[in-house]
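One chain comes next, on its own, written out as structure tokens in the form predicted alone.
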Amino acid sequence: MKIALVGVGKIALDQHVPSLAASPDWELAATVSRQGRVSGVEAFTDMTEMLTARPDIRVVSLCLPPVPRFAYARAAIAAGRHVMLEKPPGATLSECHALADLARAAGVSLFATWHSREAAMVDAARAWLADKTVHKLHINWREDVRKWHPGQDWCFEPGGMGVFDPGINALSIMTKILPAPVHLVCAKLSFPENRQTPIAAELTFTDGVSAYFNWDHQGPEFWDIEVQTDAGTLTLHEGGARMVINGAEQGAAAGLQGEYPRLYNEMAELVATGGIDMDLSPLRHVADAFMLGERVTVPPFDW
């Protein structure tokens, strides 16, 4: 199937383009971006122009920042195209619900992707926890925004989500592996005095679940989730790439693909069946944090 990639930035070039190139299901037929290009692929700077000029492209994958994404997704759906959304699927829950309603009315597929759910050991963790009683779960998610989003001020502008840009990856794993849902009860959000979104967050959920996110962390990243159960402790390391149960390292499933190849496999299946997958539970937790969170001002952040 021919697909257009909209928003040719770091994540598109690092993950989407190689995954599409390696897939037997997809042909990257066009891009839409103000500046970014992919060698050998027809490039547009205007979404409407691409949709008009390339009616043969059935699917659009949106890698834009969350704030402008709704308008692009709505235009694609109105043109009868299937749409794949990079995480988070929108800047607000209302936008996401509106897109789902539009997709159903248009009879096209819509996919809110959560790439961290496709990490090597996430499915195995979910299977192990399915019949366990969870006593505690703690997320420790620390990285350096300067490394992962160098100079990208949109992350700290309204709608950019700040530390929840990486933190939502942890929440996407949490909402997949827990046997029962939880909800937020309180939060502490640390806002640099010169920024509009938080750089750190402490979250407390029901049923012994908690999280700490830090986007100003120096040194090696920590992307860990520890779950204490009636049968011992399970820990996911490296964003779900590794799993340890009661001190023993667990092996990954044979033949497992990477996160983004698995997402594009799922998108191909959704298009084939006309399905919609718009699980918004990770974004709901983020929205709750902004509604309930205590705001704490911390020193300014600069690149």
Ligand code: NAP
Given for the second form:
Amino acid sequence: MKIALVGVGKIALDQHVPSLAASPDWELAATVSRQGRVSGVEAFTDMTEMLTARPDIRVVSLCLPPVPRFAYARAAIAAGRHVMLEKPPGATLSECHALADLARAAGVSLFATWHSREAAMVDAARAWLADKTVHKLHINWREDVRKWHPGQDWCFEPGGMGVFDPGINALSIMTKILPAPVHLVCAKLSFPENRQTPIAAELTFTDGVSAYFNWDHQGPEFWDIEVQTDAGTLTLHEGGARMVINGAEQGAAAGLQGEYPRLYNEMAELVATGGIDMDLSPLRHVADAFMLGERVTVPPFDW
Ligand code: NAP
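Any chance you could show the form predicted together with the named molecule after that form predicted alone?
Time for the whole complex; same chain goes first.
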């Protein structure tokens, strides 16, 4: 299937372009980006122009930041294209619901991707936890925004979500592996005095679930989730790439593909079956944190 990539920036070049190049299902046939290009691929700077000029491209993958993404998604759906959305699927829950309604009405596929859910050990963690009683779950998610989003001021503008941009990856794993849903009861959000979104967050959910996110962390990343159960402790490390159960490292299934190749396999299946996959539960927790969170002002953040 021919596909167009929209928003050729960091994640498009790091992950989407190589995953598409390696896939037997997909041919990267066009890009839409004001400055970004992929060598050897037809480049448009305007979405409407691409949708009009290339009716043979039936699928569009949107790699823009969340705030500008809605208008592009709506235009693609209105033009009868199947749409794949980078995480988070939108800047608000309302716009995600609106896209799902539009996709259903247009009869096209829509996929809210959560790349961290495709990490090597996440399915195995979910399977192990399915028949356990969870006493406690704690997320420890710390990384350096300067390394992962160098100079990307949109992260700190309204709708950019701040530390929830990486934190939502942890929440996407949490909502996949927990046997029963939880909801947020309180939060503390640390806003740099010169920015519109938080750089750190402490979250408390029902049923012993908690999280700490920090985006101003120096040194090696912590992307860990520890789950205490009636059968002992399961820990996911490195964003779900590794799993330890009661002190024993667990091996990953043989031949497992990377996160983005797995997402593109799922998109190929959705298009083949006409499916819509819009699980918004990670975004719902983020929205709750912004609604319930206590605001703490911390020193200014500069790159
Ligand atoms: P980015 O490089 O800052 O932005 C991607 C591209 O979107 C830009 O190169 C730009 O291309 C276009 N764009 C930016 N603002 C725009 C606007 N206002 N209107 C139209 N186009 C705009 O961001 P990114 O790091 O790739 O992140 C994009 C999405 O991927 C985010 O939702 C993020 O959460 C997700 N993601 C990022 C990473 C990561 O490691 N960075 C990892 C996983 C997922 P043009 O200027 O050429 O139009």
